[in-house]
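Okay, so here's just one chain, in structure tokens, the form predicted on its own.
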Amino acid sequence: MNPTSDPTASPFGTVFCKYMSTARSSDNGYVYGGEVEPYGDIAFSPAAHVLHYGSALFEGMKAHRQADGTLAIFRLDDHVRRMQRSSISMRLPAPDFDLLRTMIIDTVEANSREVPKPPGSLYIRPALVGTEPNIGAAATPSSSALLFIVNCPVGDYFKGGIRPLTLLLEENIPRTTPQFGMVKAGANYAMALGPTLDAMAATPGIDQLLFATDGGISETGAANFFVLDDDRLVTRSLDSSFLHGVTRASIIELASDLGYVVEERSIQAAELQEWALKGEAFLAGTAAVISPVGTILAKGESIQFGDGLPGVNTMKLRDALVQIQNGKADDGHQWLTKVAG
């Protein structure tokens, strides 16, 4: 644990809570003793499938301190279901819905004293890795797996808080491995890491790459992409090439509630200049929440959205989402799961 009086001031995901939970697969499902354990290292074989063949996936969600002092997890069941789908896609033993849900709640409740006040939150990271000790299993799945959950008190994902981000358009290198685009697989993040670091070194000041491999914009390495104006919200329609974000789905519903016309369709790179003249852009994800985009660098051209500052509509949507997450607005969609704490 990283000692600090304000964990939200540390880089996102670098401070860990006191407790975690683990469960190992068996012939009868995952074995969880019903008790959390102290946060610490995990042991498995150096021949474990995950170390050689990348059988790793994860989820990311948040618990928020409510206006009345209680604690709630945002869209818990949706994240549990997505992790189940991911495990099936990765050919790992799928955890039972109720077991995974219980483990997440148990871990959050055990760490409830470490949940920061808004605008901070508790980041929840369930992960699943293949543990079968078999280095000859390149063409076969791991028959055993380890499921574990850790928590982090966090502040803003992007350094500098809520500020206009600068993105660099990438039209050649894919963001994800084709088979697992919609899965939170470790391989997808490894795919984006090198190109992102190279781009940041070559173009100082950018925050993320915006991938548009087929000419149609998909996502950055950390979030889904949206454009909007006073009337419309547009984001890429779902396919298997990019992550089906839970925050993305929430924003679509909220935008509809607020009277925006929602379009789910391909967004072509050639459209960006037109949107910049009349509208706004932002990124959305569990970690990023809603993060405004000020500038996109594309083919040597700097495309600035409006005056380059966070847009009015972007901040309107962000406020509507955060108000629900923090219990300051009516949870009409029943997205919050109250837990002890």
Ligand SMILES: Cc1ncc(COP(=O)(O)O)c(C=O)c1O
The other form holds:
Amino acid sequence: MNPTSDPTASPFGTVFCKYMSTARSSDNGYVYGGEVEPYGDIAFSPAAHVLHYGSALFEGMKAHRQADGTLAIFRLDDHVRRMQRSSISMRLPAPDFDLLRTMIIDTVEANSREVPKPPGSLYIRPALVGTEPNIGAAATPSSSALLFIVNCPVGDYFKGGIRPLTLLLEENIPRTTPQFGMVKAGANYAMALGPTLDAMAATPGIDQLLFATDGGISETGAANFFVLDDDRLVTRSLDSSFLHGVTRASIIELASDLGYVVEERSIQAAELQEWALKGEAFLAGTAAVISPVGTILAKGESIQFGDGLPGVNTMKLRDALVQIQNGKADDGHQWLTKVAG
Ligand SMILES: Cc1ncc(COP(=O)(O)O)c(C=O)c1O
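How about the form predicted in complex with this ligand, since we already have the form predicted on its own?
In what comes next, the whole complex appears, and the chain from above leads the way.
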């Protein structure tokens, strides 16, 4: 990274920190040498399982510079557990909890000098890919795997900072298969890409597709969906069709702390107009944080939430979350893991 440039001004995820960590699977679990290494290319066979049969999964979390100058990772253990669950679903050898946790912490500590100040943060990307060199293995799992962790200094995920987003409701094409939505598999993102690009070309100005094919609204390509008013917060109840966001879980707890009634239930497209009249909508995720939704295009109609500005309840929840992440509010839920640096 060029130390004179501002990495948070570059598009999200395009600037990489100096160090990464890797571990290869063995009969006795993943082997990690206990040392980070310089960020650089990784090698595997052109016959590697991942290159042919898509055995790839990942995680995404952030480390935040704290108000007192220390450094902390937000909900590290929850992300580690979700990665273990994803690897089991993908039939890849699951990394040991402590090993994965240690690798993440080591990598962040090695890159700590590159953590931007808030509102920037350090994005942490662990990934796991099947490396068995066997192009006959279409119907068998990869017997070997590579686990690696890279970091990026990041700013805003959506271009233009905090602004009300425009979503297009997609009621025909699913984001992925219903049983696989909760897995953070690379293939899910590949499947959503074509429909999203086609929709963006057909309807200029939309930021994201809002998928609603599995009995109600589920999520966008990279964030969970919420509607709310002054008293209530509603989001889809957990099922296998969508990613169980760690941010989603955090918002549910924060909203309860703040006195909102939280409903976890399916949200029907037919409800959106009513919510738009009296309430607000937002997207939530590690990258998106809490991003207000201003317009949803649905069934040829344009449903407008609010007056073009981010909603007050949305921003109240966003502030509550961000203040904890940045160590400016009490971490009553113990979501932060302090690391050196
Ligand atoms: C499809 C999808 N849904 C939801 C989320 C939000 O999950 P989290 O809050 O754990 O980042 C993400 C973000 O990674 C995602 O890719």
